[in-house]
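First comes one chain, alone, set out as structure tokens in the form predicted alone.
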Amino acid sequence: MIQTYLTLNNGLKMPQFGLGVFLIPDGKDTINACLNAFKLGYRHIDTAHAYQNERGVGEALKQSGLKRDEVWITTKLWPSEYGEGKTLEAIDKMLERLQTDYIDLLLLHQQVGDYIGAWKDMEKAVKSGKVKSIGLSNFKENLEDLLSHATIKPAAIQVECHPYFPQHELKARMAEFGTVLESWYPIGHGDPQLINEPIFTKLAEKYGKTNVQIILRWHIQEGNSVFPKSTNPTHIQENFDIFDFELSKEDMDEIAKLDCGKRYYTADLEEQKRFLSWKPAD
């Protein structure tokens, strides 16, 4: 398959499609999922310290025989690691877990805690070469505050995004910085109502694809970076089999009508502050 790329605001080209490893146990499960993906041509893995499987990602890359610059690794810092000095130490530990000299894209995982201090350390990590690109995940209420303090503007922002909630307002807000959008819950948290929308069933028949493949292709043409999670080799292959067709403008216009503002994760800022009480293991 022909992988597509997104050009970030620092000029680096990021593989647009990848494998997400959220909720995949560390060790053989993560290693095997990544190795299966690499064999198919995946070149982007999305992990996080909070996922507790960075070691598996690093080991898979080592076993794959691929060169380091052939694979893009995105990972995320947890709020317990935020703060000047503290974040640089956390990045060094992250590099050890991943068995790599640098991280392609490092995100702040949540919008609580000392995210300003963390961002300053992330900027230092970019200057030292330990991190190539930096960005945000799940920032909403505190987005403007972070942006006002950022010397290096976010290369990417990772948020819930799917046809029911395509994030047009956020994209418009971040356009001035050249920030790309990365999607989690790309198929609406597996919601059968979304997946089985008549338009997807119709287009699946038209193109000889599955409904999920139509949704993932929509993400690609929307300009989103997307990395569906799976440990099933068949699903890993099916998810990636979306680069041999293209939805028409009329198809995209029909899908756009599904935008209804529906979200599957609705915790507000106060609820998110509970993240401050948890610390992922090193």
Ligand SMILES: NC(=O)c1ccc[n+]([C@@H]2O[C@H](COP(=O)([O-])OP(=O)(O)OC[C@H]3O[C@@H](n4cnc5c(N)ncnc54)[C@H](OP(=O)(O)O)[C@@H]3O)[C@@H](O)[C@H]2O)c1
The other form holds:
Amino acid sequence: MIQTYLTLNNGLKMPQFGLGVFLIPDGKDTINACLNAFKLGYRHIDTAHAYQNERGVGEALKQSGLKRDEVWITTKLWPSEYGEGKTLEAIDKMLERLQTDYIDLLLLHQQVGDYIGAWKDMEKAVKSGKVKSIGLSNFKENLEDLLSHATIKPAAIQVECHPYFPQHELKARMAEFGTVLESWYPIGHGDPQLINEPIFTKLAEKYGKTNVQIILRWHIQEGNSVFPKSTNPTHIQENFDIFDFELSKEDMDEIAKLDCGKRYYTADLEEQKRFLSWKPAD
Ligand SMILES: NC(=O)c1ccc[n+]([C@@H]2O[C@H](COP(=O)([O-])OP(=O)(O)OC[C@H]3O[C@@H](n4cnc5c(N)ncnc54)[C@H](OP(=O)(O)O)[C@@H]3O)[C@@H](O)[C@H]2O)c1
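Please could you give me the other form, the form predicted together with the ligand, since above is the form predicted alone?
What follows is the entire complex, opening with the chain shown before.
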């Protein structure tokens, strides 16, 4: 199966493309989506404790018959789990839910709470082998503080990213650490306005692809890791079928014109503090 990889700043190779499982209910829905994806050749799943479906991901991995080292699992700690000592306990619980003895990439899901204490524990988990790579998600205002305390620099940063908001400033900021950008809401959470932009329709006709495939191919050529969510078997198949064509420089330049600073999620740091009052169930 054709697939591309990104080399992280610790030398590990991560499949660039995967399946995101945000909002997929745990149990049969998550298991079926992951199994469908594995059968087609997907080798990367993006979950989080907050999604409450790590058990389904672990179960799918077990049922797939794939070897552990054939699949890349990313998951995320919620702020209620941040703090020295506390985070190591949370990691052990994650390993139990995922039925595995290591996590490929562990992210801090949000930039609020005791993220420095959490990062210290994550660094310890890397040393003990329970976690291979560590990174961030949704860090902006507190990014510099985290970086100044980090002995291990983030391997990845996962943020909202799509043609309306390509995150070029953040990528430039993180280049000195070799941090890979991971795109969430890669197709605008399914926003028809983004998907039906005339440039995507034009390029879809040119390459014999769908508009969504053009957008996903744009992420790949931007060098981002991308893991669109789907429970629809046709979409799961369509989304992965993007490795047999290449957008030209002119096409990429045309798509770049869509950059308008539009974000779907705009909560400021003060609003994000509400995350501190929620605790996902074990
Ligand atoms: N770190 C964070 O804070 C954060 C936040 C949001 C998301 N994420 C991660 O990023 C992943 C992707 O984001 P997302 O799920 O919110 O949004 P998305 O992948 O941009 O969009 C998902 C939506 O698009 C639809 N879709 C998928 N493939 C399609 C296709 N080929 N044609 C038409 N519609 C299609 C899906 O419906 P169907 O299921 O019907 O196909 C779903 O409604 C998440 O699953 C999660 O892993 C992380």
